[in-house]
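What follows is one chain in structure tokens, specifically the form predicted alone.
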Amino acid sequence: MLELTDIDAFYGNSRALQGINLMVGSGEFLSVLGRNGVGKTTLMRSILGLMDRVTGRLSLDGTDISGLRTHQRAKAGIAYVPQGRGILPRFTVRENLTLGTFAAKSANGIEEWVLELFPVLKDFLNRYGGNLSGGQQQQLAIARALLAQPKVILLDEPTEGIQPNIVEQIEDVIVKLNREHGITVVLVEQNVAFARRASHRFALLEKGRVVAKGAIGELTEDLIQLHMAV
């Protein structure tokens, strides 16, 4: 369980999260949404703690992590596809795969069942990241992500940018690591569509707080419209 609880976040003296209280039960999987610039990649952020200052309590399994640092908490066992994917364009896949072993708990190496997930992958073992298209560089990134071992998994659009017919894979792949892997997901995303067809629960952001939280059969079109119609 991932729980957040009188969370705010600062950019230097500028308090970008306000009181955010918000809790992922062990395999649950949680949408963010909001428009652009209310705080979705904020909140990613300050869970990984990537912020410059965080206060309130995180904790994650009743442990409380909040003053760990980003390494220990992904060794924890939180794991993050940043916006823009964040893979090594001068590393081959097989290096950036590798760097994900590092966080895990037991040293696997590259498991086959990650691969199997992303086949193109494993036909690209010795090209280079940046030689990749869009859509499989966000591909790597989810399986350098899962090769940590992680509890919970943060993703962070991992649609936006790809070409469409590989944003159905991707989806995919994603409630399949929920419902069949049992991995707790906080996805960032616009995709009303897919955060219903995904989620067991949602979280609304406006202005650096959470304007509503249910499950997700609670989503709206009123509050829909309230809070991502631009």
Ligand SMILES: Nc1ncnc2c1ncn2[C@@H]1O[C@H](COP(=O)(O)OP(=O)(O)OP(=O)(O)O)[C@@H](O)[C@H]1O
Second form
Amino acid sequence: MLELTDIDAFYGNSRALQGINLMVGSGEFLSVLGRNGVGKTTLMRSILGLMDRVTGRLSLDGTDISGLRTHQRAKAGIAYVPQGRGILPRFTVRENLTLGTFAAKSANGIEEWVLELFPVLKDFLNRYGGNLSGGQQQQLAIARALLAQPKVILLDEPTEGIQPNIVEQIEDVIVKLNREHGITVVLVEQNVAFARRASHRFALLEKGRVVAKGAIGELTEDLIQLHMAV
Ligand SMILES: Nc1ncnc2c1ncn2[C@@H]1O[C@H](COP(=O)(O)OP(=O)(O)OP(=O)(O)O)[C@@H](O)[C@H]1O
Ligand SMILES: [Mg+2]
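Got the form predicted alone; any chance of the form predicted in complex with the ligand too?
Full assembly next; the chain just shown is listed first.
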């Protein structure tokens, strides 16, 4: 279980998150929704320990991890698929995947089940990451995160800017990770239809605060109009 209590996060002196309280149960799927610039990525970065300064308490399975460095949080079981994917373009697919394995608690190398989720990666192991399409890079970013053997995976707009034919494939894998592999998912998403299909719970952000949260069935059209329409 991942729990955020009274989290504030700062870029220098500017406060980007204010009083965030959120809980994601083990095996749950939470979607974080909201317009551009409301703090969704900042929330992911705060969970990972990538911000200049965060106050409040963050716990994983009852243990306070607020004081841990990013690599320790990764070892504790939190993996991150960043917005924009963060693939190293001059590293091969294999090398990008190997980076993920370094964050795993027990070194298992590039596990077969992960490659089987994304067969295209298997074919392209020796290609440079930078030569893959956007959709393939996204699949690589997810695979890399899975090789860290996470309990919780944070996915920041994983289908943003991806060709439609690959979007559905990526969405199906994300649902499968949760339902079949029991991985807890925190998904940042602008696509409400996918959030509804995939999630158990939602949180809506506005100006760095949670303005609504609950079971996904409570995500009404009114809330979407109010907090997501542009
Ligand atoms: N590196 C930074 N330095 C200073 N301010 C930042 C930085 N990154 C983001 N911000 C500010 O923090 C706020 C939240 O940004 P954030 O990137 O978390 O939003 P977001 O919800 O992820 O947006 P998007 O949907 O466009 O990805 C915004 O006001 C943004 O301008
Ligand atoms: Mg963002």
